[in-house]
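This document starts with one chain, in the form predicted on its own, laid out as structure tokens.
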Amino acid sequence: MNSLQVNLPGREYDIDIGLNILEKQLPEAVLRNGTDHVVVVTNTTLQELYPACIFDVLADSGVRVSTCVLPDGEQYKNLETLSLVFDFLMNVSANRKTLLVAFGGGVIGDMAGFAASTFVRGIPFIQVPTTLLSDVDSSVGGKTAVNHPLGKNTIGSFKQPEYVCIELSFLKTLPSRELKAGYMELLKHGLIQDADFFNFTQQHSLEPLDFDYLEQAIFRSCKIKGRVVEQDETEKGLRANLNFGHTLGHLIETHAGYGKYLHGEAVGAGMCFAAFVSWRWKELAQNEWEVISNTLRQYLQPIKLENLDFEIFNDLILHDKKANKQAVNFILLKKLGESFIQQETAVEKLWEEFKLFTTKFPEIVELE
């Protein structure tokens, strides 16, 4: 097992990470957070997949453990599924002593979080990420949100967890598509940031599933995100490098619409983007541009989209959490291994850049 901590002022909170550890270090946290009431919130998939799981794990805890089974799946993460959250809570007379356990990948632990931070104006939560993606973004740092149909996590707050369980024996049912997906937040942690972490992968494959290499790579992805969040918890400056592809990736899943595209593959594709931008701006060495587009094919979903213009390219980027006024702070690579932030990127830039990236790249993402 790899153990790292978050310190945040005023506060810290550890992560855990291996294969076979849940059963010792969930009911360890759960007993320091001296709660006798457990609501766990988990999607339909893991109720069949794993049922009861958290239930039997803290059923020598000494506390009550109520489950809440929400729809799975991307399209499903909105404020009406919320209310579902807030609906069980009020049905099992969760007050402010209530533990939450977001047990799925990250749509779960969005929703989660977030009903634990508005939920009697605040409730603690513990994650426990069950998919790759989860494991190396949503459950560190803190993030939470809904979509809304006009953007994607708009409407959220920061929520840091007390605790997080990355138990690498849920990896072993994900499909391969959900581990590549997930695999793409991975690489990006050292592509904005640790060069010699993005070449470590470099010499390992994804599947089949090595466990030692996996804990290895989730601990260092998760140490260099966790590192971001303490220096800019809220995103005031750096964190916003976390952001890499994310500007065309959100744009990539609200107009597909939610749910068709992972994260991770519309993120991938972004990130791909973001790197092909940062060459042809003569920021990234052509040489680097050429190995992490190899790397990131390797692992990308063909992405098509219909009907998209300027207008439409205009509206979901500047509705973005990242866009100001007429432009947006756009994530290019100086280096592999180094990010920096463009500031208030001219959105008809990043549109002729986008077409030229389609029309040379259309097994990446195609126009229709």
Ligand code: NAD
The other form holds:
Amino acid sequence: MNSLQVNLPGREYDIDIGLNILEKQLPEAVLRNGTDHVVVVTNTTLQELYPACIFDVLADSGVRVSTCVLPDGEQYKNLETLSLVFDFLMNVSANRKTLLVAFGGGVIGDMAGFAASTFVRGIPFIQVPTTLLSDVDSSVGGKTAVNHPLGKNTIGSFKQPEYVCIELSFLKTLPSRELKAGYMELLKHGLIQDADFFNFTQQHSLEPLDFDYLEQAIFRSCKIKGRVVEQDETEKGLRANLNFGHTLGHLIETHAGYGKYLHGEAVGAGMCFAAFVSWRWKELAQNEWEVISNTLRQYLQPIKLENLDFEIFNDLILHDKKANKQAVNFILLKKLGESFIQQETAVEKLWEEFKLFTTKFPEIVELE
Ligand code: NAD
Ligand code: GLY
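What I would like now is the form predicted in complex with nicotinamide-adenine-dinucleotide (NAD), since the data block earlier showed the form predicted on its own; can you produce it?
So here's everything in the complex, that chain up top.
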């Protein structure tokens, strides 16, 4: 097992990563919290694959365990589904001492975290991520949210978990497409902060699963994210670098309809586009652009966008929470392992680059 800590004043928490660790680590964390009631928030897919998993793990802990099962999918990451969590919490007489456990991927983690941050003005929660994406990204750092029809993750809060238990065995049932999508966020951490880590990933394959490699890679990925969050928890500046690829990624998800493309796929295409712009604007060397695009392309799915013109592109980007006037703070690469925030990048300039990108690489993003 590998462990690290996210050190935020008064809200520090541990992240444990390993194979077959849940059974020992989760009851200990629940015991540390001192609660007598745990509410597990999960979805129908996890409930079918791992019925009563958390319930069984906590069987000898002397706590009451209730399980709230939500419909599965990005299209359900909204206020309506969130209200089902609040209904459930009221029905099981949850109170300030109730501990939530988010058992699922990023959608469940984001919704359970938001419920925890608002129910009776805040209750504690633990993340038990079950996808690669949630292992390396969404379970760490305390961003919680639901989507609005006009913008991804526009309604949310910052709420750090009490503990994160990254049980690697859950990855055995994760479909290959989901694994690849999650790998994008892991590679992102190398691209923006740590060339050594990126090179380390180049020496390994994602599939077939190698748990020794995954444990090290997830550890390093969480460490990069954790250190950024410690310096800028609420994204006043530095943390925005973690949004590398997300300006186009969020646009793709919103425009195509939530759930059509996976978050990691949309972000992966967005990372490729951002690297392309970095090279075109003479920030990134050509050889690095080639290494980066060749790497990302191994994991990308072709994306097709219908009826996208400048006006829609502009509206979607400016609805993005990073938007400012007719310009956005766009994350570019200076080199492999170093990103920076290009303040007030004109959306019109990005549109010109995007059209060129789709002409040159229709196999990545095609305009129909
Ligand atoms: P997801 O939560 O939708 O999970 C993907 C799919 O895999 C779902 O169908 C799920 O039921 C299924 N699944 C989960 N675990 C499984 C397992 N072990 N075996 C088989 N199937 C399993 O998607 P995701 O990629 O985990 O997360 C994407 C979400 O995370 C997006 O909404 C994104 O906005 C959010 N996100 C948040 C942050 C953050 O900092 N809070 C960071 C990145 C992404
Ligand atoms: N995924 C971006 C962040 O956590 O800030």
